[in-house]
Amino acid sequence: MLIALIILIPVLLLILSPFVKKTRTLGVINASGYAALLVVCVLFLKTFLAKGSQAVSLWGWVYVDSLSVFFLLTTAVVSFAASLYSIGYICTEAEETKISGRKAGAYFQLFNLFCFTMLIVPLLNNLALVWIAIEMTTLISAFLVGFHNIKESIEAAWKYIIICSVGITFALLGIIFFYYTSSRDAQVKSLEWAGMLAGSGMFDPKIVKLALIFILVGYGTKAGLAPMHNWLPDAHSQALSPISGLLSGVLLKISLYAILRFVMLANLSIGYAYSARLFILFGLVSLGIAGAFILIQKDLKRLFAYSSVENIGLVSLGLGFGAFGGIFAGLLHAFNHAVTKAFMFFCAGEAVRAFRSNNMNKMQGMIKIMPFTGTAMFLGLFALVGMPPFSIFIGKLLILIAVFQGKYYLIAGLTFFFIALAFAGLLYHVSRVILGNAPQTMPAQKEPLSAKLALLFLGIFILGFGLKIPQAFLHLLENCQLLILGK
C-alpha cells in the first residue's frame, strides 16, 4: 500500500494541476502532496526496518531493498523542500511577468513528471525500465533547464540533452553486455534485477569488466562525474533554482543508484576490488577538475554546480574504499550533500532574484539586502565546505578515515589538496556575495515565506545530522553497505 502511494502521489498531483488556475493555490497543493509523500516514505522506512529489511517484490516489476529505500528517502526529502520553495519562487516569477499563469501551471506539471521519474527508478525491478526512466528524467528536466526560452537557457538545455543522451547510450551498451553474459552463461533470459543477481556468479568476468566501464561512463555522465560532467555547470546556471536543487540534490544521486545496481551484479564474478579502482579513479579526477574550476568561477550557480562535481567525486572516492567502511561514508555524504546543496541553490535563487544577475561581481552585501537569506547562505557556506557541526563534515571525515585505513597515503594527500582548493574557492567567492559592500541605491528585500520555510526544513537535516544521526538511518546505511559488498 505504501509503495503504491509513493507512485500515485506525484501522478495525482500531475493530473490535478491543470484544473487549478491560481498559481499560489497550485503551489500549496503541490507542496502538501510532497509533504504527504515524505511521510509515506518515512513510514515505509519504519515498516521496512521493523520487518528485518527484507527485500520487497511486488507485481513483477517492483523490487525494493535497503538501497532503494535510501534513495527514495533522499528523493522525498529534497522533492518536498523544492516543492515548498517553488510556491514563492514561481509566484514571484509570475508577478514579475517573467512567466505567464499558464506557464506557471506547466512548471508544476513538469515538476511532478520529473519527480515521478526519479521516484520510480529505485522501485523498478527491470534494468531496462530503469534505463528508460533515467532517460526520461533527462528529457523532462531539459524543459525545466530551458524554461525561460532565452538563448542561454536553450543552449544549456540542448547541451544537457546531447551529452546525457550520449552517456546513456554508453550505459545501454553496458546493459547489453550484462544481458549477453547473463543469458549465455547463467541462462537468465530477462533483465529483471532479482533474477540476474541470483545468476551473477556465473557471469563471464571479462565481459563484466568491459560492461562495468560502459556503465560507469554512461551513468557517470548523468551523475556528474568528471570528465563527463560538462553539461552540469551550464544546466545548473540556467535552470530554475528549485530545479537546480533537484538536479544536484537528487538526479545525480539517482544516477549513482543505477551504477551501484550493476556493481552489485558484478561482485560475484569479479569481486568488488575492480569496481573500487574505477570509483577511486573517477573520484580523484572529479575532485581535481572541480577544485580547479571552483577557483575561477564568476557565476554563482555555476560555482555551486562545480561544488556538486567535487562532492560526487568524494562520494565516488568513498565507494572506492568500500572495504574500509567507505560505502557507509559515501552514502551518508550523498544524503548530506543532497540537502545542503538544495539549501544553497535555494539561497542562490533568492540572490539572483534580488540582484537580477548570476554574476558574483555584481552580487555584494547579501546579508544587508536580505538578512534571512544572507545569514542562511553564510551558515550554508560553512556547511558546504565541511565545517563542524554541520552534516557534510561527518561524511568527509569518514571518507578520509576510510582512505587512511586503506593506507593509500598519496590518494589521501591528493584528496586533502583538492578539498583545500574547493574550500578556498567557495569561501572566497561566496563570502564576497554575502559580506561585500551592497549597492547604496538597492533597498532591503523580503523573501517569500515559503522560501524561508524550505530553508528551515533543510537546515534541520544539515545541523541535525551533524549533531546526531538517527539510529534508523544508520541502520539503513549499514544494510546498504552490506548489500553493495555482496555480504
Given for the second form:
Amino acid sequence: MLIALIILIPVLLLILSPFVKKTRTLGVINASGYAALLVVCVLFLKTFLAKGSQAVSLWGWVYVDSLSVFFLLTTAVVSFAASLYSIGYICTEAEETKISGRKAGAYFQLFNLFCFTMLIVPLLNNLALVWIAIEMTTLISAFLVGFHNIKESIEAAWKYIIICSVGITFALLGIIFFYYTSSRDAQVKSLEWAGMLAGSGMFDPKIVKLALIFILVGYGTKAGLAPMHNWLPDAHSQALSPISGLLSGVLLKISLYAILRFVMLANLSIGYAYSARLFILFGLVSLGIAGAFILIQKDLKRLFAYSSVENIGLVSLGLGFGAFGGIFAGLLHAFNHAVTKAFMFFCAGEAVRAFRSNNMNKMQGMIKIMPFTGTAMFLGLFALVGMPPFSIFIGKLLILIAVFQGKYYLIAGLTFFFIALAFAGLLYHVSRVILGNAPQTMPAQKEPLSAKLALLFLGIFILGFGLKIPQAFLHLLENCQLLILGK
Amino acid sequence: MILNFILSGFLIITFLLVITKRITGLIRAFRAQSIFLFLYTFYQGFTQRNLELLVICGLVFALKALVIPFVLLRIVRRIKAEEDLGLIINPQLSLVIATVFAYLSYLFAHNAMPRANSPESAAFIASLTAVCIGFFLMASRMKALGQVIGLLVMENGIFLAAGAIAGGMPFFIEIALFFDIFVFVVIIEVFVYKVSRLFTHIDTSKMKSLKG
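Having gone through the form predicted on its own, I am curious about the other one (the form predicted together with the partner chain); can you provide its structure?
Everything in the complex follows now, all chains and molecules, and the chain you saw is the first one.
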C-alpha cells in the first residue's frame, strides 16, 4: 500500500504539472508532494522495522529489503529538499527572464520524471529492469543538465549521455554473464532477484569474477568512481543547482545500489574478498584523482563535483573493508554525503546566481551580501570536510577505523593523505568565496524563503546525525550490512 | 552451415565498420550488421519453432534495420553534416586493431565457454568482437554521430552475446531493452540538433569549453 503511494506520488505530480500555469504554485504543489513522499517513506520504514525487516515482494515486480529501504529513504530526503529549493530557484530564474514560464513547467515535469526513475530503482525486482531504470535516469537528467541550451551545458549533457551510456552498456554485458551462469549452472532462467539469489551458490566462479568487473566498471561510471568519472564534473557543474544536488546526492548512490546487488549475488560463489579488493582499488584511485583536482579548481560547482568523486571513493573504500564493519560505515557516509552535498550545491547555486559566475576568483565576500546563505555555506563547509560535530565526521571516522582494523596501514596512510589534500583544497577555495570583501557595487541579495527552508531541513540531518543517529536508522544500516555480507 | 554463413557475414560487416570513412557509409554498414543480427535471430527462432524469438527478430528488423538507420540518415540530411567521419586512427591501422580485438575475443571465449568450436562459441566471439569494435569506434571517431553508431554497434554485439550464450534474455526484458534503445535514439536526435545548432558542427574533439 505504502509502496504503491511511493510510486504514485511522482506520477500524479507529473500528470498534474501541465495544468498549473503559475510557476510558484506549481513549485509549492511539487514540494508538498515530495513532503508527502518523505512521510510515506518514513512510515514505511517504521512498519518495515516493526515486521522484523522481512523482505517484501509485491505483484511480482517489486522487491523491497533493508538495502532498498535505505536507498529509498536517501532519495526521498534529498528529493524533498531539492523540490523545496526549486521553488525559489526557478521563480528567480523566471523573474530574471533566463527561462520562460513554459520552460519552468517543463522543468517540473522533468524533475518528477527524474525522481520517479530514481525512486523505482531500489524497488524493482528484476535486475534487467533496474538497468533500464538507471539508463532512463541518464536520458532524462541529460535534459536537466543541458537545460539552459548554451554551449557549455549542451557539451556537458552530450558527454554525460555518451559516457554514461557506454558505461552502462558494459554493465549490461556483465548482467548477461550473470544470466548465462545462472541459467546454465543454477537453472534459473530469469533475472528476478529472489530466484537468482537462491541459485547464486551454484554460479560459476570464473564467470562471476569476469561479470563483476564489467558491473563495477559499468555502474561505476555512473557512480562517479575514477577513472571513469570524466562526465561528472561537467554535468554537475552545468546542471541547474537543485539538480546538481540530486545528481551528487542521489544519482551516484543509486548506481552504487545496483553494484551492491551484484556483489550480493557474487558472495556465495566467490566470497566477499574479491569484490572488496575491487572496491578498495576504485576507492583509492577516486580519492587520489579527486584530491589532486580539488586543489587546482577554479570553478565552485566543479570543486564540489570533485568532492563528490572523493566521497564516493571513500564510500567504496568503506565497502572494501566490509569485513571490518566498513559496510555500515560506507552506507552511513553515503547518506551523510548525500544530504551535505545537496546542502552545499544549494548554497553554491545561490552564490552563482548572485555573482553571475562560477569562477571562484570573481566571487568574494558572500557572507556580506547573503548573510543567511553565506553562514550556512560556511558551516556546511566544515561539515563537508569532516569536522565534528557534523555527521560526515562520524562516517569518515568509522571508515578509517575499518581500514585500520583491516591492518592495511599503507592504504590507511594514503587515505589520510588524500583526505588531507581535499580538506586543504576545499577549505582554501570555499572560505575565500565566503569571506573577504564583497565587490563595492554589489547590493545585498535577496535570499528566497524556500531556499532557506531547504537549507534548514538538510541542516537538521547534518547536525542531528552528527550528534545522535536515530535508533531506527542504525538498525536499518546493521540489517543492510548483514544482507550484503550474506549472513 | 547457414549459421556459419550468417555469423561470418556479421563479422565481416563489423570489420567493414572500422574502415568506413564517411558517416552515411557507417550508417549503412550498421544497417547491414543489424540485418545479419535479424537473420541470426530468425534462424534460431525458425529452427527452434520459438514464437517469442520470431517476434523479437521482427523487432530487430523493424527497429535496428529500419527505424534507427532512417532516423540517423535523417539527422545527416537535416544538419547537412560533412560526410567526413574525422578518423583519429586511419583505416589500415584500425583494421589491424580490429583483428587484434577479434583474436582477443577468441581467446576470451575459449576461456569462458566450456564447449569450444560450437556455433554458440562462434557467435559469442563475433559478439565480443562487435562490442570491442563499437567501443573502439566511439573512442577513435571525432564526429558525434560516429560515437552514437559506435554505441549502437556495442548494443548489437551485446544482443548477439545474449542470444549466443544464454539463449536470449527473458521475453519481456528484450522488449524493454528495445524500448530503451528507441528512447535513446530519439533523445540523441534531439541533442545532435542542439549541438549542431549551437556549435555549427558536430565535431566532439572541438568541444573543449569544459576542462579540469
